[in-house]
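In structure tokens, one chain follows: the form predicted on its own.
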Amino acid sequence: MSDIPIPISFSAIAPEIVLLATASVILVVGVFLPGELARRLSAAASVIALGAAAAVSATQFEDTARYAFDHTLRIDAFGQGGRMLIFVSGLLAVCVAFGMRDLRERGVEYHALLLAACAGMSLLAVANSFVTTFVALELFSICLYVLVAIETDDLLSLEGGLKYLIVGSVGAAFLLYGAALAYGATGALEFDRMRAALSHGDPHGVLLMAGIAFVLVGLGFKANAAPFHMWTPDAYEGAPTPVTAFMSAATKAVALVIALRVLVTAFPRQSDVWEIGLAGIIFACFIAGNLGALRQSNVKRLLAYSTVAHSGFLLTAVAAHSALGGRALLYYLTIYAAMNVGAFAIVAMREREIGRPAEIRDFAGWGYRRPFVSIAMVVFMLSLAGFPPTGGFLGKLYIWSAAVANGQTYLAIAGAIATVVGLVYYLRVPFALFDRDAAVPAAARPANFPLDAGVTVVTAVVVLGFGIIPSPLIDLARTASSSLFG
């Protein structure tokens, strides 16, 4: 055994230190403060901590890629890009939740769990070892299980949390077993060392192929990919809407980032096999997501099935496993996070007005009462559907270009067909908002929601701005992708 000391780089885990330290302080201090003051201070501390973590990642974005903690972490621009998406999503979730009456009694717990979940996701985004991957995945998963079921008086919340816990545990078991099989085939747990071990000998051994298959299944659970999506509609519907917004953006981002990192770093020689597996999952996402969304009247469930369908688009970029695919993935993940958080923020506003879960009919004529917010909702729905000049349109074109360049034209065709089908349910919300013949539904508790409105404005500007002028975001995505693909 070598006596050479392993260098410790605290800068590599600086965002996690900031977030976990703040979460611990919030929990301790919250015990000694009155409820409303504790909630407000915990929200402020969360905003500061998430902003600081994002700033740290931004300062390291263009640094030379390096390994830390004996190759268990790889600090590069690709991981830092994923980190910043997570932190911004968490910050927006804090803003959306601030005025929600149902979360006021549990404000301290909500913010502490949110920060801990962000820390776990951040660690996962730069993981270079299956041990780190599993630990980080369990850290944020446990926090999300509790956040989904945090409304203990709501049976839907408890049901969603229980389903998420059971199915998420199964997914984690698949990932752990797959990592064990891959270790048996390579004798390593670090992704780069696995690739080195597989550079000689049979690249398609039975043990290794089984390990890769189990790893794909485990990551598929976390990415809301079909046929592993069965928990998604119930968890999204039952969770408090700010939690749903955070999950739809941050969980998806980190799952796709780690999936691409694992496949291109550890198993590039096996791409001819896992491309086929990913293609099957992509087709399943398009079918299950679109067919499920067509039957929904509850807006949160509709958006939940939408995330399943969008897993197909995002996994298409992963299947391309190229620098162009990496750029397309990060570009679309940014747009996807913005349009989902913005859409759920508007759903939260409507739910607070009517005092119950929002159906599509509850938005009928609402555009004439809240025109600016409703226009933002139209932008989000059109972007999800892939209409120009939104970022969703350009993101899909970018992903399809990567697929065609990699000889996977069939995935681009399948995505185009899925986009056409998606128009049927995405356009139902805009048509309802500005239906002149509909009676404007009464609001049980009319009020102003400045933070929610601010979130919708910011996210709508991102979706439209990067759709019309995409070059700044594409340049950042190019830098991040280059750090992974070289």
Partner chain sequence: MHVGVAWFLGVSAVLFGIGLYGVFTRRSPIILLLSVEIMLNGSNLALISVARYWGEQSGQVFALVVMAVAASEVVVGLGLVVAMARRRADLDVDSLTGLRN
The other form holds:
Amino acid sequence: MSDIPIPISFSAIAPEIVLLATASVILVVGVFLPGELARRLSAAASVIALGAAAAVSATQFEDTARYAFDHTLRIDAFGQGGRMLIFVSGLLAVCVAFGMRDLRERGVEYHALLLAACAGMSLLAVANSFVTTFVALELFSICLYVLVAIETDDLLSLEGGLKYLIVGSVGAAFLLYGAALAYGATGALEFDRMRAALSHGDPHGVLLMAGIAFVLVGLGFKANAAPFHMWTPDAYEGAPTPVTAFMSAATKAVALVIALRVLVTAFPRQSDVWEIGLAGIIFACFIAGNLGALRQSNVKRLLAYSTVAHSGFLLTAVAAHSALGGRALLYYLTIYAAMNVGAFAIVAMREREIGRPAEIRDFAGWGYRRPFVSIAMVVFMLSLAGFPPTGGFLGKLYIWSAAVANGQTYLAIAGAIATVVGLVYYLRVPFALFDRDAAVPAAARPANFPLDAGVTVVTAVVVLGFGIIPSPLIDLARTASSSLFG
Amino acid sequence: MHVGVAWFLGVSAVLFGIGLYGVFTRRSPIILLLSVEIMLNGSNLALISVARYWGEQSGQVFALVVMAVAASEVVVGLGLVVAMARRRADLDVDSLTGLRN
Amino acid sequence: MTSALIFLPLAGALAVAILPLPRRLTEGLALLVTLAECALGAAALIGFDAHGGAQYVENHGWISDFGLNAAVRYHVSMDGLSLFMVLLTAVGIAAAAGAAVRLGRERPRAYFALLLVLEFALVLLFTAQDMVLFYVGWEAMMIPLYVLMGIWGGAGRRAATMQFIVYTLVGSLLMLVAIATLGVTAHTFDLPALVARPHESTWLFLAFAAAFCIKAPLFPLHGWLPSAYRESSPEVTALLSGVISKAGAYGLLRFAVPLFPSTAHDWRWLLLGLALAGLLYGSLIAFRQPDARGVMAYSSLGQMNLIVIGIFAFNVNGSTGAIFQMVNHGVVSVAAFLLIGIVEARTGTDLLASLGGLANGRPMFSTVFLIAALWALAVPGSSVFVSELYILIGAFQQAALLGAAAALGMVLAAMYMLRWYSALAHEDDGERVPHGMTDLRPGELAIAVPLILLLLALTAYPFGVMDRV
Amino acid sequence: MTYDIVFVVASALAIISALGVILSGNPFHSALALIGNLVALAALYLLLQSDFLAAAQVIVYAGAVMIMFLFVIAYLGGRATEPVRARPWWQTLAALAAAVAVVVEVGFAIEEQAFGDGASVSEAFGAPQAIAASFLGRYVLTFEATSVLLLIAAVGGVTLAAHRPAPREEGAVSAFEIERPAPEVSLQAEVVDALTRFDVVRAGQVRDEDGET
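Got the form predicted on its own; could you also share the form predicted together with the partner chain?
Next comes the full complex, and the chain you just saw is listed first.
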């Protein structure tokens, strides 16, 4: 029992402090300001706070790995990389939301909750103990439950929030129970101490195996991995589109970052067993995600199922549990975040034009009226489908290389087959966009969203730029990954 | 018979399973929230019994945290339920079919 | 030099897409770029040393460390095979662009930009010496093709495009996994380094072979072919048949066989059998097609399978003939499909039953069609005859029965091509042939005549190609 | 011996009340059963020398959280009662299978794991002082994060449940109040649906909002 006071490391949690302080200020000040002004100010403050948090993480990126708060946190480049990804996704989500008139009344809460969610994710990215993991996970989850349902006038939004909450809580309970079982097998809750406790003796105790299985299930819920993905389409469709964009990018990123961290830090000797479990989940992701996406006509639902299928690819990198896999994971997560945020930003633009959820047919012929945005959408779809020269292609190749290097060629082959099926639904969007026969749709409302367009351009540049010149990103990912694998 | 940690863990597993069954079979959001509470309580019992077994404080602290988390979940969940109840009469997860294709 | 060949079309594509020029200038600019590419290719041919192996080498780092120290490099060069494939691409694209100008495509900026992107990708894949780089070209080639087919195609374009995508991507992605495996196990993606240490792996070979055989296409992987050839615009069909199918054969020659020589040798009978079946099947089916495109499509299938026979005959005659036949067939089928396109533009159909009599009072039409048909049926003395003969000799050396059966394919080719020509050109004017339909116009001749001249040049001096490969 | 009897009684009570929560048709009864469950668990915590947790369980959980539940149930009145439509039998079976699988798996794990007698602990174990020391020492960050969590939950609860007259301009339509297309139903879709989701009625059943079937 180390009940002696421990040094409080403010530098370790600097980003969280920045974000939560800003959130509090927004909440307090927002009360006294008229709605529109409060929304604008809180958006500006959020952008600054997220930018500052990302900058702080960036300055600490190359630092040597260290533990903080008596091993409940591990501050390393891997976590900082995850943090930066989260903060940038949050920043883009703020930008996407800026044009949303419907959020006007909720602007303050929206931004405060978004900042708090980022803080929770950021904590999770560096968590080194199941206690921290659980608290951080719940911190951001609760923010997301509310954010999904923030359109309280809209029943779909509430429904999405409620389903997400219930299923998410079940996932959290699984994680918790798994942690309790692993705690029972090791007597420790910190990942590194668990590994130390497991470093000798039989690595395959049944209690421990049960614990790992439950932890995997719990994280699977958050990473919307099949078969724990049933909340995904509902929450994604019900949520306001900027929230969907944020969830798809940041939640996925942080869930996979922590999954890799738990598995390789705490249970490296058990890798033979959880590799198999992950393989099962990966196959389920490919099947459920692809079959689900094939029959969607709503673009958000289609993208929701596509994220399920993508969990399969990303988990392939986790299953490789090597420095190469970590690198591939971070590389693909970055691209993945960019293409999802970009795609959802475009969906948001179209929704605002037509004033209702966008079906694929609502995009028919749109490419001839808004060619540049539509070309960006094509880029995102091609990247999701894995075509060169986009980052999506290199990410897949990278992940498959990691899988092959770890002797899991069958996962790469399954991924290849899943990619083929994915084409069928991803390419429906470009086909619709440039459908020659469709009447060019007229705008229901004047549509001019400079911030959305900015987000689209930035994300498209990321997707294409890191596809053509990937070395800078790969170098960063290498630094981050090696800090985890030491 | 000696009641050791294994017995407590067994009870915790049964509680967890009961909660899981409830989540899968019931449809009223209130009952679903209650079922989740049972799952969390089962986990808490496991944590506390393991903490006792190892003579280690962490598990108890963890369990306290879980209580706070559960309370937060309930607040948000009930907030959602109330917000929905304001806007529609029927509260049944299965009839929430607006979000389906 | 190689980089100039690769990036000139890309720069042209960007310029065409971005500059807000009127239609005429856009078309002119695009045409200029394609012709400049031809000129560059010709310069490369002149400077090419027939016995110098890989030339115009450029090797730079691209992705420094792609894991396990397997770097991906921008490594391009040209040997004889690459050079002639690049030249074929340049000529084919130039002809297609000319035809597109002639036929007048909607949204010319996008159309020509995509054509030029296609050219970029093709040149890249024909010159790449790094497997990842090759794959980038291989897939990048598909994107403009999908768009060209899916937007500017005929009524059934959507289903045809989707079928094409799924077929080709199944093979491609398996190949991508195989590339990843090779790279990770050998710690390099560099083709010369990999070829220097041959591999033996059945599934890797089959993954590569599948990708290339679908694109070629080898029988029975040709399911996408009929609808794709029918629903695309004539230029795109010409490119599909003339150039892009050659990318499949090129892949077999450049990757599948050299990387896994012993495995390929073990599996040769499967491929030879399928190719033989494809040759006879394509030739027979071509006979029964009601439309001009259908005949050429199945003829193309048969010819590609003949090329595969040449490749897997595993001797010098077979492979030399295959390469020469790739060039010949490329030019012939580009010419044939573009001519069909001209007929379609005049009459609105390519059904043989509704056409006919094109030779009546239209000497240019008649001549050009006749030359294309004669070359396609490999009339003795033509360059195609030379290359097919080489393939047959190769096949005979492998097995007499194989050679005999392949010769049967040639006889069938003569029959269906004659039917094709006579249905189009002879008899009275068909019901859909407008009264007083004009002969070929200068603009059309400007496209057709260079191709014909090229065929004559190949015939006159076949060793110009065969010595260099 | 007393220890064993208390254990048996308390755990039986906990399990029975938990069953009561999930089997009762009346949410009010369910909530009351959960209170029983919480109290029984508190007794088990006492057996585990976790006095502070037992107290917290009763005061925070049974005292505060459950009161909130009861308030909401009272507010909803009859609407909180579960509609009688039953789930398809195979869903119930699947749920049962999942629950039994969890219990069996963990039971097997416990059986296999050779637990010793457990550490001997001093009187101070589980005392408020010890918990406080942990919270302010090793777990100070967790403590702070938990407090933020509670604050966020409060903000969220207010955001969601606060009554807010719709402040929209005249004639403006909410972005999402629209006619939705009827779902396309196919056998394949049905099967996929059944395999991939458990929380929904089968496609083609009542869509109560539009009155379509």
